[in-house]
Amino acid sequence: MNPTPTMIREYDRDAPDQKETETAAFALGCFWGPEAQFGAMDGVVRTRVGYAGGTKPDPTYHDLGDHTEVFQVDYDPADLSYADLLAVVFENHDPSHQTRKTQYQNIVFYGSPNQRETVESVLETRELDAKTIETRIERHTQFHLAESYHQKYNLKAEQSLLDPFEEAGYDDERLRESPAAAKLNGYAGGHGLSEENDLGALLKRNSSASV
């Protein structure tokens, strides 16, 4: 048994609302993979993908200009810190290397002075210098949402996991902002969910029953 429409609705209802979460944004190449990876993490509530870091007004996937593919995460600071997110970011790319293609560059965005201080602290701990690494460290200003077909890309490739959202009447925006969709997109992308997570426990039971 996969998650039901009722379970999806209840999971989203019980998740922290946006007033209880903080937002972080990063660029680590094609945004499909990182959105799935971070969405599966305990403490990450919502995810979305888009374009940032450039100057072109209203970028699109086929007319990106000088923007980069970026993913945003809304996280619960009671369960996860910005430093925890940065640790995963730096474990998943080589800060001494930067691709020439702007679309897929590595960027750490900070959205507040506190986040900037945390970036500096994490770099110092890793014996890295923001002035010499290739990874771009930039203020996060405007974020342009990517087209709907890019949102929750891995989830949409697994019809059995997408079905309960369709049955529950989720439109593109509601699916994009769904905490349950963030988790199941991570699962569809090959990332395990903690058994402490209701959806993770269900999928674990289903996996064991099918063996």
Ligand code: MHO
Given for the second form:
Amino acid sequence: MNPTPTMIREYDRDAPDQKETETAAFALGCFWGPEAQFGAMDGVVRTRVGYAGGTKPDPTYHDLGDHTEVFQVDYDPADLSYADLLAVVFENHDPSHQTRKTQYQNIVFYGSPNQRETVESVLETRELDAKTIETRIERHTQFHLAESYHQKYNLKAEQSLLDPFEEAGYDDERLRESPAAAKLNGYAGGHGLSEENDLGALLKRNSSASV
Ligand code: MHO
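Could you drop in the structure for the form predicted together with this ligand? We only have the form predicted on its own so far.
Shown next: the complete complex, the earlier chain at its head.
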């Protein structure tokens, strides 16, 4: 059994609200992949994708200008730290190499003086120097949301997992901001969910039941 519309609504109702979470933004190539990967992590509550890092007003996927594909994660600092997220970011790309195309460049955006300090200390522990690595380290200013069809892209390719959201009456915005959708998008992208997560536990029961 997949999650029901009621399970989705309850999961979202019980998730930490936006006042309890902090936001981090990164660019690591095509944003579909990392939105799913980070969405599956315990402590990541919401995810969304968009464009940032450039100057062009109102970028769109087909008219990106100097912007880059970026994903945002809202995480619960009681469960996951910014340094934990950075550890995954630096395991996921090679900081001595940068992608030529601006659209797919690797960028760590810091959104506060605290995040900036954490970036510096994580780089130091990894014996990396912000001045010599290729990864761009920049302040997170404007974030332009990407088109709906790019949000939760992996989930949208799994109709059976998308069905309960449609049955629950979710529109594009609610799906984009849904904590359940962040988890199921990760699952659809091939990232296992922890069994400490209610949706992870449910899907695990399904897979063992069907063996
Ligand atoms: N057009 C590429 C990348 C999409 S990503 C949102 C593809 O279809 O895989 O840049």
